[in-house]
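In the block that follows, a single chain appears as structure tokens, in the form predicted on its own.
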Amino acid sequence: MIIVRVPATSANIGPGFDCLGLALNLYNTFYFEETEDGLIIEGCEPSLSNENNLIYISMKKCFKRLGYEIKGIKIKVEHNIPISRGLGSSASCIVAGIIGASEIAKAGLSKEEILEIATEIEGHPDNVAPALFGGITVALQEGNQVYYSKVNIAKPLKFYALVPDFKLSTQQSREVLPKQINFKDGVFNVSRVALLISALNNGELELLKTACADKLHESYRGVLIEGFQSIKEKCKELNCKGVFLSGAGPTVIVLTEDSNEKFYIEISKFLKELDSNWEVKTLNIDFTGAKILKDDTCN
């Protein structure tokens, strides 16, 4: 049996639309086993336990690339990453499926090769890159080539994920985005991305309050999320280092310098005043990325 663990991811980190992402220590675990015939998927809802499952689709893509004829496959999933919440659940399925297929075929694909296949399936590398490599990554695609670089993080960071009980599809979040942007908004984001990477590299955490700002997607997507602006304002009032929409949303990520019990208590109280139910998860950066586990390490 092959066991693969993949971390949750948060794309964009504010201004880095479709190119920045970070890995967080919240994981989905996947179990793969080649069988004599058929397809068995456990741990997914019945509507997804078939050939349209993203894990299986990713495996087939990899098998085809490798020229490997699979007999049958059994897939089991332990879900800890919330689905359709902007925390990279789909990216974890894609990455795990490719790694599982590579291991079954004994192909030994490199992470760079896995990234190429994953990006082809996902359409952009902002989630699959940190899912693979861990940490904070910059990633982009030019033609068929995917380029990535891990960002140096000079000081420890703590993250709080504010996760609502409602879902928001990536397609829905994409549809509200404008077809064109103002030139000043483009400059605004480019400057913030540059400041964000430099501040992380130099440990200048106070600059993150400015660096995490965005004008390309958050204001458009925010209207789909009940209480989004008030949540952001409350987080700033509580002196967080940065606050931004996680990927396409609806999860909101809050960045602090260290564990902040007061923040946790106060933001939990505030969220209870909203109509929807919100859960606060305390998280750290995962620096390892996707990992193949031995049977005795997954308990």
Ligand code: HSE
Given for the second form:
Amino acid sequence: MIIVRVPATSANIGPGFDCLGLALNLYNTFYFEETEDGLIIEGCEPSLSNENNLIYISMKKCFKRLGYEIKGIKIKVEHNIPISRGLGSSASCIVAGIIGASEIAKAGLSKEEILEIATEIEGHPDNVAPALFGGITVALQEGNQVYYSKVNIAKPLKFYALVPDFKLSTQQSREVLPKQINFKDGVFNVSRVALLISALNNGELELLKTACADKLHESYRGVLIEGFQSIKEKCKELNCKGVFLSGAGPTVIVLTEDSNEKFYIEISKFLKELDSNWEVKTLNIDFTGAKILKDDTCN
Ligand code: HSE
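Could you please show the structure of the form predicted in complex with L-homoserine, as a counterpart to the form predicted on its own just displayed?
What follows is the entire complex, opening with the chain shown before.
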């Protein structure tokens, strides 16, 4: 039995559209076993327990690349990362599937090779990179090559994930983005990404509020998320360090310096007044990334 644990992720971090991402201490756990025949998937909803399952698709892609003929496979998932909420649930499935396949085939793929395959499947590297490496990552794809760098974080950060009870697919959330952007908006984001990385490196947390602002995606996507603007304004009023849409949404991430009980109480009260139900999750950065918990091939 091969057991793989993968953290949740939050992509973009405000201005870093499709390139910045961070890993959070909320995990999906995946169990893999080669069987004599067929496909068994446990822990996913019935409509996804078949050959269209993303974990299985990712495994198949990896087996093909490795030239490994699999007889049958059993996959079990323990889901803790909310699905279609912008917290990297799909990225966790892709990364786990590739690691599981590499272990079954005894191929020992490097994290860089896993990143390359995972990016090809996901289409952009900003969730799969932190899911693999942990921490905060910068990642981009050029041709078949994926370049990445882990960001040095000088001071501890605390995160609050405001997670609504409705889903938003990445596809729907990408469809509302413009085909072209204004030059000034490009400059707005480039300067803030640079400020964000430097502020994290130097522990200049007072800069994060300005550095986490975005003009490339949030305002377009905000219309799909009930209460998005008012939530952002409330968080700013409550003096948080930064607030941004998590990946393609609809989760909103709030950054604070320490645990902030007052913020938790006030934002929970505010969210109760909205039509949808919102859960507030208190999270930290995961610095480990995807991890094989056990590889017991003697079963
Ligand atoms: N960077 C991606 C987006 C993350 O914002 O669409 C979601 O997969």
